[in-house]
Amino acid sequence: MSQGNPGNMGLCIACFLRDITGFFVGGSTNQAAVAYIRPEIVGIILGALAAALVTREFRPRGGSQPVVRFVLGFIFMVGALIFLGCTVRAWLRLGGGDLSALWGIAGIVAGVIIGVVFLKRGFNLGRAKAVARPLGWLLPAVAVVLLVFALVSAYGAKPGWATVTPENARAVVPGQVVVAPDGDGLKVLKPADGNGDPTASIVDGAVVADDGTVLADAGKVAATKPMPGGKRAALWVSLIAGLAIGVVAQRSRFCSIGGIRDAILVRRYDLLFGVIGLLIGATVVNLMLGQYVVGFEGQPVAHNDALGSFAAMTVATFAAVLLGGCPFRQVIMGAEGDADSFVAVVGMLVGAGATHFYNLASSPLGLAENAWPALGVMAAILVAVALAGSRKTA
């Protein structure tokens, strides 16, 4: 956050994976605002890359129920969506103050908890596999591709299919009338024509339109914050902290949900004292730069409807438990080489752009309109996934 990035996101991968969809699919996704390809994912891949080789525990692995892991990536990303953020960023919106985290956070507990009891009836997705050991480099060769977009984007010329919110826009009436800092002041960026062109002005504060008509006064204008996807720290201090990221989080197991799983299910504790520690120290941190505010309302980029929060974050939570790991898990060990895992990072990058496709992400003004109907569906075939599984292994 001090460097750019939106608040109390320091590190959500349910929130970069889905600016990075918003990339390459913005366009038809309505993502405009939340499209730019995250450095920190990129870093994060190939530090846990670095380290998987150097401690020669990069082993391709795979074959454990694909189709099962990417609908599971699906309906995580949905539900991290529906709450604004993952099983990371719930932690870290808590160490910024932010109240309205803790029903998330209640939601992951009531996930983990409906997950061990599977777990406890014999649920398994079964043992993966030595693999192809090309397969093994699914993930990191993709990081490679998004880091040339990055770069090219950056420092070339965006490719025209490609959607990038620029940078401190603010969608001051989403999808009609946006403006970004230009200079000293703002330029209009839409409404505009065919050709791009803005067909309106900036006159006395206010947006207003070639024939006279005023889009949004002047209090209006000064009010709106900028767009998440806007809202970002230069390239190179993300990729290099996603790089120290990836190396900590390869060599310490982290998983934001596994301390808790481990602690019920078998009274161990060492991953939960990892968790621990990133609230204390997203803590701290805010505290010392000034950045901590406590309250329910008012957060940025949340919203505080308790019971939807709760029942988005035991939906993505259950699928995680199934999954075997949090998102960010699932990203470290597609980067030791489990193809298992890649697949589960594509079904929530699929997941995000269905989730804007179909409208069902959550703002700051509350839930979707159909995000009700949409856990619902996702919790029961997250029931039925975890009752074949289960049969399976009885």
Given for the second form:
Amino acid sequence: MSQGNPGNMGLCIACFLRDITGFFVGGSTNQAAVAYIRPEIVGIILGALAAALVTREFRPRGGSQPVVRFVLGFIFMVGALIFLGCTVRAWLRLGGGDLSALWGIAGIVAGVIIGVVFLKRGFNLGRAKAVARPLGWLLPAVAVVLLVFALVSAYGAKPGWATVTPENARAVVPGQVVVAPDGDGLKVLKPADGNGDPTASIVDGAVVADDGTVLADAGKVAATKPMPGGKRAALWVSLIAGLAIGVVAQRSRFCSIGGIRDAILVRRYDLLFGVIGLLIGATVVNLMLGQYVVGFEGQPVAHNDALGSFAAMTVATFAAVLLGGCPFRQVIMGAEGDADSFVAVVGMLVGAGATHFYNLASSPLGLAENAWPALGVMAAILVAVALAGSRKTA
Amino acid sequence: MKELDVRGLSCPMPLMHTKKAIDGDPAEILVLADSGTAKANVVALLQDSGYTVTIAEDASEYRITGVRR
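Compare with the form predicted on its own: the form predicted in complex with its partner chain:
The next block holds the full complex; its first chain is the one shown before.
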């Protein structure tokens, strides 16, 4: 994050997958602010793939209720975007001093406890089996395709249908007035005519339309922060960091929900140490970089709706427990040849598009209008899945 | 010998089943697993529970044998 990525996002799987969705369909899902192929994701997949190949842990497998896994991935993502972060970022937000993350972490604990109740009742999605080798290569293949698109967009010409949030672009009036840095000053990206040429300009720091109307005064422009999708580290830095993280995660089996789950369920604390290590590491790094700001209000890409954060993370975590691992784990397992995890990741990508299409995602201002009904519906689906999915396996 | 098949199961089922099996305190236990994660979790649990562990591996599975120390 010190390299330019959004505040306290560092490594948010939900956010990064959402940005990738934004690249492909952002034009039709109101995702202009969050559209960028995050090279971290590509790196993580390829790093985990390499580690799995070297240790002979790459094993194509699948067939354990893929449709249900798609739905669970979808629900996870919607919940995460209502909280504004996945189960990994909740810890990173706390590591940045963002105390509003505590509501989400309380939700993680609640989601795990609910999930454990169903696991104890015998919930599982059934056994995966060995599958044809190509099915194991689905997620790595997607990573390569993403890398090609990322490189083409960065160094060549971005495809016309794709959306990329301009680097460090700031939505002064979301969807209507957007500016981006230009040398020492600013330039207008929106409003623009059909050819993409701006129809307004910067006059003394304010955005003024060609007909003389002041669209946003200088104070408003100055107070606007860059959109999440436009904040990024250099492509190669992100990619190499992702590769390293992928290797470490594959070897350590890091899981952001497994720690609490295993501690409660089987009194195993290995994974919990991973999460605690992440929290301590993030705190130390943020302190060293002078980015550590304690408080509930005004935290980067976060809101302070306690009940909303709690409920959204409870729903997301419950879904993740039913999936058998957090979204980070799903990405890693997909890279190890798990076709079911690939399907869950696709569910997350589609879920991200749907969240933005239906305006369910939260903003720093708070929850969206329909967030609560959506959480209610998703909670009901999860309970139904959990009740239906109990079977004997031993 | 207690035998257990956790192949194809998502987390945390391999761990749950193994934990349940060793609650019965078998002198010897064989666990079949097919993912690196399940293997690592089961091996760590067995070792911490007082078993000496050996692993045989082929293309499709790990055969994890624990003998009570």
